[in-house]
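Only one chain is included here, represented as structure tokens and corresponding to the form predicted alone.
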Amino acid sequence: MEHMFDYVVCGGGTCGPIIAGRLSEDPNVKILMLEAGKDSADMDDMHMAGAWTQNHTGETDWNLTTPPQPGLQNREIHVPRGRFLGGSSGCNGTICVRGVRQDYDDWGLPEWSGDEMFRAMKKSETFHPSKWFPEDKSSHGYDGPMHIEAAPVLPLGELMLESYKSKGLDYRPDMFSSGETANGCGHTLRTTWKGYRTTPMDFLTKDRKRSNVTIKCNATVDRVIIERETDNTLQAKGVEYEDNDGNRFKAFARKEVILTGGTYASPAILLRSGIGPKADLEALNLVCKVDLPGVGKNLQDHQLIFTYYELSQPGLTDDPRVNHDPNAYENGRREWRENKGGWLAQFPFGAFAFARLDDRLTAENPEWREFSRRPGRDPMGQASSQPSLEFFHTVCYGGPPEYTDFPKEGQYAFAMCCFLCGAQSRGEVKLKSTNCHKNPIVDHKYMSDRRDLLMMSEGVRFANEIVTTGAGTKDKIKGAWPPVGSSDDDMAVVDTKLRVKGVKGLRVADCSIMPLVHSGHTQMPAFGIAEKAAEFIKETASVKSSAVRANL
């Protein structure tokens, strides 16, 4: 089966909805966007953003784990990615952090300035605004097709946001969206409202669903169809993809292929279309077709500790419904399906904080002492501009699906986050197979890099300091629990406009393009990427019909 599209758009997760949605606004284009995984409209597990874990582990997850991390103590690592519409912006945890200015403009580009991702970031959404949050109305954007709102952070968040400013973390209630201190404690706003997760599916459901875009699910994308053309140049033709029984299919594309896969599985793609580091592809039998050394390098990950306390009163927390009921799921179910309320409506986070803390590490580490610097920058190359970490909680007993030590009645526990800013180890992306239905090789290299370990176990630190003798928790603390005794260019894959170097018509558009991952969750970034490589293939099209118009 062969099929003509102005557009395919390969992976309908985070970006691919946003470039498909945005350029079916011209009724005049056709596109076709492939989904590995199933149709979420009626997944209720993810329109409920507290059911968050459900979707971590079989059909609607690629269900990767890393091989041994030395880094790690050589254990292996799940990371959960959504495999259904919407991708992992379906199952994330909903927070809308920018990271700061600074962050993108590290990556040396003009076209990907903080101004300028900051400017398409806020593109996608629509900010609802509460009475309670002073929000920084400059921020944020009012007409995009994702909506977007403040989450209230309870008792605890309160408490919290005290502990915070009492560690020198000025409270800036919108500084998660306005990027303006790489110091300070806030609120982060969330993809919600009205009980449900948005997700960037809202680019082409509901009001937004056109009839010039066709949607395939169950469609794993195996290899881009390059073509060679008379003037000896590679241009993208389209793609080869399976359904889940196996069954191979084309599609071609009249003008540009987008890879939108995500971090893991775009450069899986390139590779097994014969673009990538030559060695390698020959080591599969493959066929290198362009020799980039750089596709599936440079790969980062923000690392992530919790670390759990009990509280020694009630009614700071949410375990009562969480963790106390017997029948927590199934009653906050029903609960959201009869009024879009209750638990599973909101994600089980309260209060966030930035912090720098390259002079604590400097006064009192040796060793952190001896590592190079830039000019201006401290050992991990961040500007002060730049946070060294982020520290959240939740507000309850409750994270990975790994944690079981749950509060019976009359308990109350919460975890205080670690969130690693900056790291400095590189990790990698390679097939084990050319089978398409098979995962690739993710290896992260965890804390491969000794700044990352050093400058995370000062950040846990802190974070207990900041629990155990900040004025708003250092009385309600009753002990721990569970209780007991950059970028190389000559490792480019993509130019400034996405353009995978040596094909034509093809482009890369998802956080795999990040010479550097910036500070927070990668959400917003991959909504501005997107909306960037959007107006990039708008621009090329303009630019190639008034180029055939001129020669009529």
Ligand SMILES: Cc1cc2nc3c(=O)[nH]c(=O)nc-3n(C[C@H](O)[C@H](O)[C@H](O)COP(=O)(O)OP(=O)(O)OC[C@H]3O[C@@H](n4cnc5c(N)ncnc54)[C@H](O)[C@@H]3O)c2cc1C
The other form holds:
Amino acid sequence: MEHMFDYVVCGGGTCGPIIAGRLSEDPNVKILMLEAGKDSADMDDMHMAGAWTQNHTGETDWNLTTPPQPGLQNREIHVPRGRFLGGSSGCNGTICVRGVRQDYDDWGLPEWSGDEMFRAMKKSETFHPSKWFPEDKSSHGYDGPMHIEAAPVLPLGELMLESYKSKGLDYRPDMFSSGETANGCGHTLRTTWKGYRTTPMDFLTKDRKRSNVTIKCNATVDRVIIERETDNTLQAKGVEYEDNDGNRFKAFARKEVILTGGTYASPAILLRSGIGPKADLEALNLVCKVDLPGVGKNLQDHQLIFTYYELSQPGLTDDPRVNHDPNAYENGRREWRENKGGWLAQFPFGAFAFARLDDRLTAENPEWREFSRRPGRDPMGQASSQPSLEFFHTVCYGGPPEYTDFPKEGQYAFAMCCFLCGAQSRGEVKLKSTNCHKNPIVDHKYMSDRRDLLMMSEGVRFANEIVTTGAGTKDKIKGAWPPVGSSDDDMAVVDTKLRVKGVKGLRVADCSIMPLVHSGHTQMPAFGIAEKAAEFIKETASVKSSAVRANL
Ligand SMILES: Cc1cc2nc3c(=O)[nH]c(=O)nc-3n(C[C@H](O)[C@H](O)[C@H](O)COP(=O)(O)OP(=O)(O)OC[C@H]3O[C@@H](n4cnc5c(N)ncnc54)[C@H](O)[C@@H]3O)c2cc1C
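Let's see the other form, the form predicted in complex with the named molecule, since the form predicted alone is already up.
Entire complex below, previous chain first.
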């Protein structure tokens, strides 16, 4: 294999293939994309969106677990991450929620404004309209490699929409694409089409195979090769990586190395490369090349609570196919192979809503009233255009594989989910070993900020009101289930164009660069981040080549 490329992209998950795909539009450019996991072309359980949990353990997952979380009664939390081509976009819920413009405006960087991110997010998309769904046309892209569609919400979803509306959350069908409201209900779109999950690997496979992109799987990037130039600056020259047997290789980049290992892995690669907090590096006998105290810090996650209900009547959930059938997976896989249908073809979530709960908390909770507020902001730092919480529900009893108490014949259950948008708890990623095959310590410090706990408690209370007293569902609930019971920021790691501070030719371009999580699930911003990263990289290349031309 040839070892010299123009660009080396480290991580073939969500952002990596988008960047590799965009850069490969120039046939003169040679790209290497390294992925620690395996090829996913033949992974049916990835192609079927409903089989998502099947890839949350074993070789297709990074098997990362947090240390005991004091805010969660010392529970250790498994945080799944895809480890194969397509990465987390290949084992996620396929839900598309772009958030609201203010989420990105709050990053305080003109390059990353709400308008810019909404433009970049739709660039990856081909939206497939449906007769029943009134899409907001201006919010969508129609010629990108990722296939996105609206999914019907099934009978329970229709009732939930009625319940949301009766609680003051107006129906705005495509609000999760347009980002138009912080209070409302509607449909989320899905990264599925014709029974298949779409992932950013669609930038590089099928009709978009590119001869100038080399993809290497089972290739775990250990560190970036950084050399000091004659002008005393540091330059990224390439990477060292290992296969699954520990054999070591080098690949070199004429132009740039781009880290796309995701929120947990990119900081770990930087740290192993000697870029990070000096004391932490020296404690592991790593030579500190650039003392960047922010690497691995400011870790954020959306927290999510599922509350289960039993329904008093049949016909509203998918439990008969999913939970009552002892051969559910066998039958689901057969149906998918035969006609790309069946329960595994779709992700089992129904109708969604956003809500702001600051007024409720302010009226009812003295502790909430004590928190300080910036002008025009609530105690979470959010403006009135930003939702406090997202609500959604499953269309059968479902959730992670470790769940038990499945409904039996004649029993029907579902979960109401409460998802915290503006989480304030901050955690960190640290190395526990310099071995690239050992996972870093991922400590989210969930619920360590009291405001998260108060907002989540109020959210669960509101969700319970929606389900048990809302117009669509109040007569259908039997009970609970189971029936027994910025660049001037010293901590910034990259500049506004995602270049790692202190090293030339090195960028990070994945969800780890988000200074604040947006209101919603993170794959849409991942698409936007990758599209913008590719634009910045091309911009640098064109400035360099015109500078070269000017010198001739
Ligand atoms: C279970 C789950 C459900 C989710 N549901 C949704 C949802 O419904 N909607 C939504 O919008 N978002 C969802 N998300 C979040 C979203 O999918 C991710 O935030 C997004 O895909 C992350 O993109 P990324 O490029 O930052 O990282 P990833 O997609 O994780 O890509 C990183 C890639 O780098 C590889 N890698 C890591 N380390 C190395 C290394 N050292 N060398 C080489 N390769 C390496 C990994 O194997 C992986 O392929 C979900 C995520 C999960 C895990």
